[in-house]
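First comes one chain, alone, set out as structure tokens in the form predicted on its own.
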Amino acid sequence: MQLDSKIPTGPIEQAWERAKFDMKLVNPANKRKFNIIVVGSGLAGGSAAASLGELGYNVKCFCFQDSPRRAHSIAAQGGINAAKNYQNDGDSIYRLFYDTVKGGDFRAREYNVYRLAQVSVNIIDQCVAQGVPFAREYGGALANRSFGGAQVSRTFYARGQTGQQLLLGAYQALEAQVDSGRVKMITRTEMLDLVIVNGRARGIVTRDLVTGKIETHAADAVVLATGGYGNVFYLSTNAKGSNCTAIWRAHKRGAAFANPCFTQIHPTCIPVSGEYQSKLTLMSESLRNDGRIWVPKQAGDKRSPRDIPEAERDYYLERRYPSFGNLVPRDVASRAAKAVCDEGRGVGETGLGVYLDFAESIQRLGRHAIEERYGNLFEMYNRITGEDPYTVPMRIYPAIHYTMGGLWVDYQLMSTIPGMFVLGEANFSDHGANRLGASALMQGLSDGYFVIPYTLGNYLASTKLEKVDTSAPEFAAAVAEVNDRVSRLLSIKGNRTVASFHRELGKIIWDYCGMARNAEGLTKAIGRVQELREEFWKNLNVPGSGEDMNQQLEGAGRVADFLELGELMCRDALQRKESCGGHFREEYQTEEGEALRDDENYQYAAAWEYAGENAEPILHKEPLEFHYVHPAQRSYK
């Protein structure tokens, strides 16, 4: 396996346009000839299909959800980045560039960051066009607002449901598509395994949801924007339903998955309260903006917060951060709630949470600036909890949120499988080691709406594709080992349900692999996940068939794959010996608690090729050079 970056040459300022330039492009009228597929419907996949439709392409684009509207993608909350300087504060396309490189602490590639930088500016005037309801200033301009690791206000907004906003843009536009003939959207359909034919991505093999048919469709190129893996954690802020199968099959095939243990913890959300919790909520980091965190100064203090005088609480991110204060970075800020947990001063029943306190906020702007403002969160967490943040502090505490590692990608965002793409989360390209608050939707319509059009097109332009339809031998093989695996699965007849299986991965995953790590404990993890998988194939249990609808089955494939990755996970940990970002190796710390890094042996994407079944995986190391943003040990004091 080699890797190829195509990182272009030149200043690092004029390279994206320089590369579209140099880049082959497809005759407007032979566009029609070619057929691409487009699986996950979410604002990368979403907007890709759209992007590629109205370029002239046949697209089919796939999600498993019964509508592109319930994409994961709508449950972002807090606003996208970009470098527009509307405050007139001091931010440019550099300084996004270089607070995004910081964040990620010097992990990322340089390029592919100052591209993102680039392309926001051009994010907000689309979504704007199609109709996206950012909030405005008094006077018609659009808002902005603080986010974490910046010290400028470029965060765009609506309300605290940005992620839905644009995800409705999105759609409108894929709608438009699908309504010109140019998209075909399949739904209810999940993609379980890719074909490759000659050494190239040629199509997929799927299996309808309701009825359980397996399926096969070919294409000229892939793209795979199917989101993160922070669902093997099992308790996570991500939707039930998302997985890692669609890049855990790629992977398999040939696909490098890079840096799997960079995860993100995000500082600000609801509390676990019980063994009965399935999933996690997530309170958005905007809320950080407003809000101010402490926790009692005495431990084991358990009155009431209001009972608690200032004199008694410790505002800790504003003492150990004075510059950044409350909007340091998630990792920061994740690591600081743990530390004081850790030393007994955690609040709530369980002692594992923190106060996110409104009342400086309600008394300096009025209570109806913070309606405005974070309206819908506040109602969220008041169903959930029963408490009113209004009135009470809210309780918050990190949780799996985010994951920066996924399939490597170069500089195009094709994959080592030549014509298979991989766009936002699911690739690992531009975050590092731990991403800013909201990069994310930044990221995923970036890769959408404005690179994939032009790299995916250099690839069809420049390469010769032979003829290959369903027919083709290599469908045929990927089928029947598709039909062995659902096969295999329904014939255990153990006595495990799939959730025990997940339950107890993630409790293992969060406990050896979660927001601090040591050589001891991933070790110890990655023998524990082999003898769980080893017991999941003798030991499980899926009724019903294969012949019509069957969620246990379906959950049943994804834990299958999770127990794979999430070994994975505890092998990229433990070769990286640093810390850096969310990737917290406590061996690995400086004198005041934060990440030490060690460039000298580490600065590299680690890009891991799948050698079978239970054969260690090989590392690939792709360096990282800085030019631009020279790696210091980051600092928001």
Given for the second form:
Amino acid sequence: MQLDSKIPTGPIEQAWERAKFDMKLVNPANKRKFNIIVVGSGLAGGSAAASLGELGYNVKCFCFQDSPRRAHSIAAQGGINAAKNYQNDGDSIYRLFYDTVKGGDFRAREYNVYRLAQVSVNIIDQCVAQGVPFAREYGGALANRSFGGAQVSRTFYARGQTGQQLLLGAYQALEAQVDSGRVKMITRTEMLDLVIVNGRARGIVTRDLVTGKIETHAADAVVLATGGYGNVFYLSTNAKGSNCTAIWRAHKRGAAFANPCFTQIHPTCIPVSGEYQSKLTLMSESLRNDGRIWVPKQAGDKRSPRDIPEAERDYYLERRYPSFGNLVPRDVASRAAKAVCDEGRGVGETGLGVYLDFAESIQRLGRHAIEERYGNLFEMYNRITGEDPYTVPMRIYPAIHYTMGGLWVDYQLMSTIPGMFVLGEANFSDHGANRLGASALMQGLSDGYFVIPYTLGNYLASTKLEKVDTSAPEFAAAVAEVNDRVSRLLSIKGNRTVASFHRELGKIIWDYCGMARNAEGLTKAIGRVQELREEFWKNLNVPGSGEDMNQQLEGAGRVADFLELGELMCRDALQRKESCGGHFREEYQTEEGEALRDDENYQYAAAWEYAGENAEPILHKEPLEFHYVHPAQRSYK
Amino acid sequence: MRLTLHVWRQASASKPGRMERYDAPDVNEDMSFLEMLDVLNEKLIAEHKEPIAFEHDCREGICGSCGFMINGMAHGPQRGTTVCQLHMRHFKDGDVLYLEPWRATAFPVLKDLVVDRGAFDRIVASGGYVSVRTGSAPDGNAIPVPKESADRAMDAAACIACGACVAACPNASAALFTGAKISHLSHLPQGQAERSRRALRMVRQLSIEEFGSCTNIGECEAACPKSIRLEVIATMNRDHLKASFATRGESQSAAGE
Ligand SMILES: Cc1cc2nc3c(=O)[nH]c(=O)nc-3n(C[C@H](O)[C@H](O)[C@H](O)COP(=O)(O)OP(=O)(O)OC[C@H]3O[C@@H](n4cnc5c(N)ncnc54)[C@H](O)[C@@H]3O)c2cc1C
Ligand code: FES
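Mind sharing the form predicted together with its partner chain? What's above is the form predicted on its own.
All chains and molecules follow, beginning with the one already shown.
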């Protein structure tokens, strides 16, 4: 396997312009002759399908929900970054670029990140024009807020529903193309395999989730925008249906999987309350603008928070990181919370929680101002916990939230399989080892609206593609494999449910490949995941048949893939003998307990090649170069 | 607490359905309603029975996937709450609950509590957007939008398309859903150019999809988990009326296109 990242050379400021100029174009009249498959209708897939349809390509777009508008992107709360400098507070494209490279702990490609920062400004313009109701100031100008890891106010938002509004913008653009006939939207359908003909991605195999029918679709190129794999942890802030199946199937067909161990733990989620818990709920990071995080100074202090006097509270983020305070990046805030809980100073019944307190802001700004900013989040917190955050501090704890790892792509967003592109959270992205808040929405829309329309055209115009339809033998072979797998899952008829396996897998990964990792634990986890996988294929119980809607069967297929990906994550974490961003190896830390990178040996993206069942995957390294932002230990003190 | 559930079971769209009774013996008050169903389903699977199919994804009240009737109320008894955000502390030991799918001609049942809401997508496709080619937009601050307008647009845009409004309406009208989208875009300068076309086409699609007509009963507003206000229907009616007058004389279909 060859990794050719196709990174442009020359000054970074003009690199994307130059790359665009060098790209081949498809003649407008020829575009409709090309069939494009887009799997996923979230911010990345929805914006891509809409833009490609608009250009005149013949697009088929897939999602597993009943409507493209329900993709997981809908749940994003806090906001989207853009280097507009509307606040005149010193922001610039260069600063957003710099913050993102540094925030990612120097494990992302500079040229990709620069492009992302550049197009961020176009994204806001595009979304405003679509009618996205961003928050406004009284004068009618767009409003901004601050997010972690930045000292400027560059985050655009629509109350606490930014993802919803951005996705509805993309969804509406997509539906307009559906109406015009250029995009065919296929809902309640899951991609179960990728079809490769003559070394190129030429189609997919899907299952209709209502009728159970296995179908094939041929195309000239395949775009995957199927989101992240955070649900490998079972409990996460992702939607219940989020899964790794599409990217994992593609990985097994030859797409390299990069940095699988780079996962993000979000510091502010509602703590777990019981065994039955099915998912975790995020409380937007934007709350850290006005909320102060603290725990009691004394371990085991069980007094109610309001009875603990100021002098006996430890505002540990403000103490440890005076210049960023409560707004340090996510990985730093999460680890700090874990540290105080490990010391026995955690709060709530389980001791796995810290306070996020709004008392001071309410006193300073008034309840109304806080209600304006966070009303819906406070309501959601109240609904879930039964407590009122206006009078009692919130209890929060870190939870898995986002995956920086994903399929390896080059600068053109093409994977190691020619003709297969990967967008949004599904690719290994521009966030290195840690993503800054409000940058995932930016990346998804950048990939979908502003990058793929160029790079896909370039591929089509510069490649000679023979005619392929679903009668090619490769399609029949892939269908046979899919059918075989479905009937295997149904025929085990063992004693354990899908959820019970998923929960156990999640616990292994959380304990050993979560907020803190070490060689011993990771080695143990690999063994345990292998054992669990073996048991899964012997003792799983999936009721019903494959011929109609069967939610347990859908879940079983997804968990089967998580059971394989989980092992790869541990292997990746084991080989990376350094700490960086969200990847914290206990063996490698500074005296103050901060992440200790090893640039000499690990300044690369780890791209794994699938080597077959029960064979060890092969590690390829893409060295990273830094010409603009010089690697230094991240400091938020 | 212990609950008794009567749940609508229907194998597929073409098969008949019926209510079945289930016992939910150990319900914890901190569970969400869907977690209570998860636990029941785990029990059913262990007994080699088919679990109850219901739709869900985000479980945060934002994706609009979930929704069914609980004792005749869309999303259950708590106002402004989707069923995934409804917690069991709002029920008490011994309660008997009847769970049924949304009922509307335009929303055929697919299985158990799952219905087909594809009609909503087709309504949006008929005109619920602003046409703007990717990359051709002016600077975001080029057109100021008064905060008041942006806020009102956002109020309407908060709709999650769950379908509760349709299920709660005795006429099975989708006026609240459609009015919300029309209202969102009508409050913004960006939505003006296509305002008439949008109203004409979306309202026409409403009847093509066999939703009932709105007779101002107001049940939809009470059932809406996002508290979308009835005034969006007034905006829709006003826009539609104005557009109909403006295009009077032209042929109906031309006006519709
Ligand atoms: C609670 C929460 C809050 C967040 N808040 C923010 C925020 O404020 N700012 C920010 O920048 N980021 C935020 N994020 C992160 C951000 O929302 C996501 O990274 C981003 O939306 C992912 O978009 P996507 O288009 O890549 O994938 P998704 O939105 O996950 O879309 C995936 C799509 O793929 C489809 N799909 C998946 N698998 C298959 C398959 N096998 N077959 C067919 N279709 C398939 C799905 O149906 C769906 O349409 C948040 C994330 C969470 C969990
Ligand atoms: S599951 Fe998303 S709104 Fe209820």
